[in-house]
Amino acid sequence: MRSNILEKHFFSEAALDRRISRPSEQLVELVSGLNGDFAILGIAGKMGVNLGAMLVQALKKGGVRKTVYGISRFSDPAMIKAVESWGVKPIKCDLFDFESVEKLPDANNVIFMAGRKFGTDTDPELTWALNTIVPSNICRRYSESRIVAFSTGCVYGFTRPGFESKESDTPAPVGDYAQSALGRERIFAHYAKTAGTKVSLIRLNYANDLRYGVIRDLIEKINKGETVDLENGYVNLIWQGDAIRYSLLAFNIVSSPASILNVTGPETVSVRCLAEKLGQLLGKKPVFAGTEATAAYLSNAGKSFSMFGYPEVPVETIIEWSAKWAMSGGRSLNKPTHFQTRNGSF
């Protein structure tokens, strides 16, 4: 049975965040059984606060008392209040500075979400430094902890629909961002191999909140009458709440050597068809440019489904929720995904 469309339209961002952050019983059981506290490194990013909120809610439902630390530079002070509002304890720290990292509190369970993507074109050196030195700092500090580390499906090469990349495929990153993301993975894998640190690497493709993501990118273009570029003709999409849930459930598969888990939705979605569906819902006809390429960044997430079940929110529902959110004046984060990029330049 389809869930209630927009669940009364998520009339507030608070209601939307509650929906995104709702834990499953499977997650409640898992995190409640893990010994020790939790540290979320890089919590101030687009997914971090929701992840912290889901984790706190899961621990509460499990009836266990553990501290969840949310660690970031917190360049935006408002993020500190957002983190605190969910029961996460904020800690300001420059993860690039190992002396500061050494002073972080103990945590048996670490979620690594820090990294740099946009701006790589103008300063690739900084991207490489942040995407490799910071993971090394964290692995040195938390070598005896369980670590779930976010990565990206961009570490794979392009592939065609029907031949989506699996975890066993050889990486073929294009450009400094994807190459440095693979470098980040290699640092975690090195410590898993040499120090016995238990690690799971999350290769994520396009989580969607109603305020950002591929679907929101297309809505913005359609509403403004801008052309929808079809050169990157196919994408994988997943509801942000499901992406967070799978990532936290990956504590169940941390290992030495490191495990790898693709996290995305089960469908390979045509950008043209997606834009046409959104156009119907918005009452506007999309304007297209270019011709669909035969290959794109596409991942097979069958491993995650076999272990943790299918996404709770299907892509059709995300599309309808997103259109209704936009039509009701719901806020956009104005952070484009640049999913159309095919040359590795960000």
Ligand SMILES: NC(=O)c1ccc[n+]([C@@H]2O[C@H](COP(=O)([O-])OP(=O)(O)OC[C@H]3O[C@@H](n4cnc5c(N)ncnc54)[C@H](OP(=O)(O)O)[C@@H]3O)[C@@H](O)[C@H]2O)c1
Second form
Amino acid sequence: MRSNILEKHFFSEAALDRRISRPSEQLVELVSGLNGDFAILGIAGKMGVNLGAMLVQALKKGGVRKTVYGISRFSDPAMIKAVESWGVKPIKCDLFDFESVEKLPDANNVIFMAGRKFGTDTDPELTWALNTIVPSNICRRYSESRIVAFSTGCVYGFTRPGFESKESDTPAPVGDYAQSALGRERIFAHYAKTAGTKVSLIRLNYANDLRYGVIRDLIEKINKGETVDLENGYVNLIWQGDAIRYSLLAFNIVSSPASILNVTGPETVSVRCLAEKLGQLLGKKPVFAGTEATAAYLSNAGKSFSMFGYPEVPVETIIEWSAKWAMSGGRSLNKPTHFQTRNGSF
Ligand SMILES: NC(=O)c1ccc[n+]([C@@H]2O[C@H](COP(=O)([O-])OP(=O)(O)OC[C@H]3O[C@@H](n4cnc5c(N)ncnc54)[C@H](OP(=O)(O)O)[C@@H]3O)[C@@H](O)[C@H]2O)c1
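Alternate state requested, the form predicted in complex with the named molecule (shown: the form predicted alone):
Up next: the whole complex, starting with the chain shown before.
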């Protein structure tokens, strides 16, 4: 039995963070064998601190001494302490400013996580600028490094359950955010092609922590008696720890030209069934609106499973943990995913 993953619930955020950031043996072996230091760019968001923590612990377990830099603007100064507490060295930097980027320390291994999504409707120009000029700054500064760059499954068009998008499918992004995310990919791919930079692009669909994600969004709606819109009727979900683990394992497949890896869970989950299950656990009946459209943002992550194995935490477990966490007053980041949005408007 996978007794190591069957915790009934978490009593504290510290315990939750420890669980999310536990590295696998496969990861320990991989990162310990990479020469040079690490830089995590855009560390101060929803995933970065957990990613830094997993990386530091993997390096420690592997018995190697390397510096892991955590770089962000640190718009929330509390994140500096959070980063430091795991042994990551924080550096304040606006990656939009090339003069500042030029002064960043050398790092053979770069994880790129910065991006802009929300606010695109009111200032699409800024979204395009950040999502394309920042990657260009990074590629110029770190052209000799290995780069794992986060992207999104939104670069694909909608597809029906059973026809989930594969890495070889032609992108068809809808709206400025998704189009600029493809722009971000194209900049990294351009430098991979022309400068020989070794790159892997991570097309992620919906990481789930207990404090944010599609499941937490639905819990909030059900608890408040708000309607759950069913038009975007199907989603792919993945445990935050697994999303981070696959993304770091992508250092194994960085290449020139750039490689692409879909990162998400193996199931295509019905939003209606998910909300009903959550409703049972929470003791509240969800209120539904609309009907399922035939297609949604869905990705096939079979390539990642064949290379790195299946996720450690199944979706059923994330659902149970999330309900228990919320019922016991566990904190929400109050950062909704807006996964119901289908017109590209963020
Ligand atoms: N979480 C998911 O389920 C999911 C799904 C699909 C794609 N992704 C992608 O995966 C990446 C990581 O996800 P996330 O949820 O952690 O993203 P996030 O919460 O948006 O965090 C990204 C962080 O990057 C930093 N940043 C933005 N612009 C910057 C700049 N100019 N200079 C320095 N730092 C900057 C910001 O922190 P500061 O304000 O402190 O600088 C921000 O909090 C993102 O690119 C996201 O688009 C995530």
